[in-house]
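Presented below, as structure tokens, is a lone chain in the form predicted alone.
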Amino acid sequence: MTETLTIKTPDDWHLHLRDGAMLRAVAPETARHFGRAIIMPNLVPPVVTGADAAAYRDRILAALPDGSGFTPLMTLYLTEDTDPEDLARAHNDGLITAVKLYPAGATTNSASGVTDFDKVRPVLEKMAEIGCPLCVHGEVVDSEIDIFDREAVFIERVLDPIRRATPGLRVVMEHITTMQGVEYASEGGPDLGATITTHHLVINRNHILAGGIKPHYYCLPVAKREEHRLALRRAATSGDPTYFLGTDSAPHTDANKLLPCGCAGCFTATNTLSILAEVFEQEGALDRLESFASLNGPKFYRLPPNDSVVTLTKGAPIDYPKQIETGDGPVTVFDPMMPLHWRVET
């Protein structure tokens, strides 16, 4: 008997689209199944002003298939030189939806990020005043901190002090990967949300390292122990509105993933909904998939859910492409290491 599941069209609250030939190749992969997405600003050079955001938005719209209803939700890249008034104008005009905080050196194209958090306090205070959310890459970059502990230390050293010093600042803990992240988010109140990626629901650090290095599973924040993955699964499938989908789908060409110092990121845009349906079914929580993928994010961002719906049908395993071709070279699609039975009907 055919099984179907119909949900409000989902949104992706953390997405990398890159630029140029890569943008033109990957944007349709997300637009096929999602209504909106928070677009990461870590281009080279980064998106730091309202004018930058407007120009990047126009390039994204030009890369979409004809007739696409997908809406890119733009962000600014927070630097120690960010102009609070330019930010406020861009937010009040509806040009940007949020601002992204990268600790300098934390991940791909984060060299322009923040080193001295005291220097961005005026910007954070302005954001609290106007209700503009801050999306946080939550890792410290100190060389003495073990890479598997960087998220927990960031919460203690950086995030909690920022929130205490800036009442009313609305914060999204992006791509949480630890039990500590789950616990902090669950106790954070209505001004704190947390995104969880597709791939962190599937892989732990053994998948990267055991039996040989698997570069296509290397991401930042890096996948942690199995106990942390299970905590993320419990959070995502709980129905708690604190948690919502942010895929952090991050395309890199295979050539760049396979370098001696390879790039961090998993490209999941192509098969995310099928993977999520499989995960939620495994957890006995298919009835909560809509909350995680389609309702909790809009609620936090004070936006209405999408009016449209998507239907997933369960059947024979689906053969997704192993790669997509781009003008910059092939990009490997994330392999969840399990059969995917839920197909998104178009």
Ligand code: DOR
Second form
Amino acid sequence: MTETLTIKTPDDWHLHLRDGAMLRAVAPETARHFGRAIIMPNLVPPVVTGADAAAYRDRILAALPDGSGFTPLMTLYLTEDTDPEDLARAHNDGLITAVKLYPAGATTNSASGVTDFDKVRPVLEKMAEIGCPLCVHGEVVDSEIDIFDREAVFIERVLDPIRRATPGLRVVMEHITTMQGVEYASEGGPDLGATITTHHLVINRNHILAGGIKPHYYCLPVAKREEHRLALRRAATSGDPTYFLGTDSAPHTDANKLLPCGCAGCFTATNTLSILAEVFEQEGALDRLESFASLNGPKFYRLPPNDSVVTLTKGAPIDYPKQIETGDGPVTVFDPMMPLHWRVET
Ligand code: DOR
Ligand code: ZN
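Next, report the structure of the form predicted together with the ligand; the form predicted alone has already been given.
Next comes the full complex, this chain leading.
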């Protein structure tokens, strides 16, 4: 008997699509299986104004295959110069869905991010007033803090004070990687959500570092100890509406990954849904995949779930490309180190 699973079409609440040739290569990979995605604004230069977001949205729409129903949900990159009125207008016009906070220097293309959080206070207050969510890259950049502790320290030193100082601000803790992240999110009430990536449900830090360094498993926040991965798996499969899928699929060419100072990011758009089905089945939670991938995210963002559905069918291990070709060079698809039995029917 064939096993099938039909769920509302999922959304990706944290996605990097880049621009130009890379955008044209990776956009179809997400659009094949997903209805919508929150599009990260960390281009060079970043997407900082409503006009930037409108122009980028048009480039994304132009990169989609004919007939694609995929909707990019745009974000602005928060800087110390962000104009609260421009932001409010873009939100009111439906041009942007959220604003992204990168601490300056935390990750790829984050140089324009925030150093002095007091300087963005008026913007955060405006966002609380108009109900525009803040998506947070939750790592401190202090070089004295061990990279494996940067998320937990950020929660204590930055995130919690911001939330206390700005009542009503709706916050998404992006790509949580620790049990401290899970715990803080679980206690935050309806104004706090947390995304979890596909790859952090699969890898721990040994996969990056033991038996030879594996640049394709290097991303930020970096994967932590096994006990943290297990906490993330429990959170994602719990059905708790706090947690939803944000793949953080972040394409870099192999030439840029395989360097003495290689780029951070795992490219999971191509096989994410099959990996998630495998993970949820391993956890005995296939019936909760829909909550995590298709229902909890729209609920947090106050949007309806997608009308359409996708069907996954279980069978012999599926084939998927090990790399995708882009105009900038090949990009390696995330290797989950296990056979994937769930095929997404398109
Ligand atoms: O691994 C990552 N890659 N983490 C980020 O926060 C940024 C992303 C990218 O843009 O490559
Ligand atoms: Zn990201």
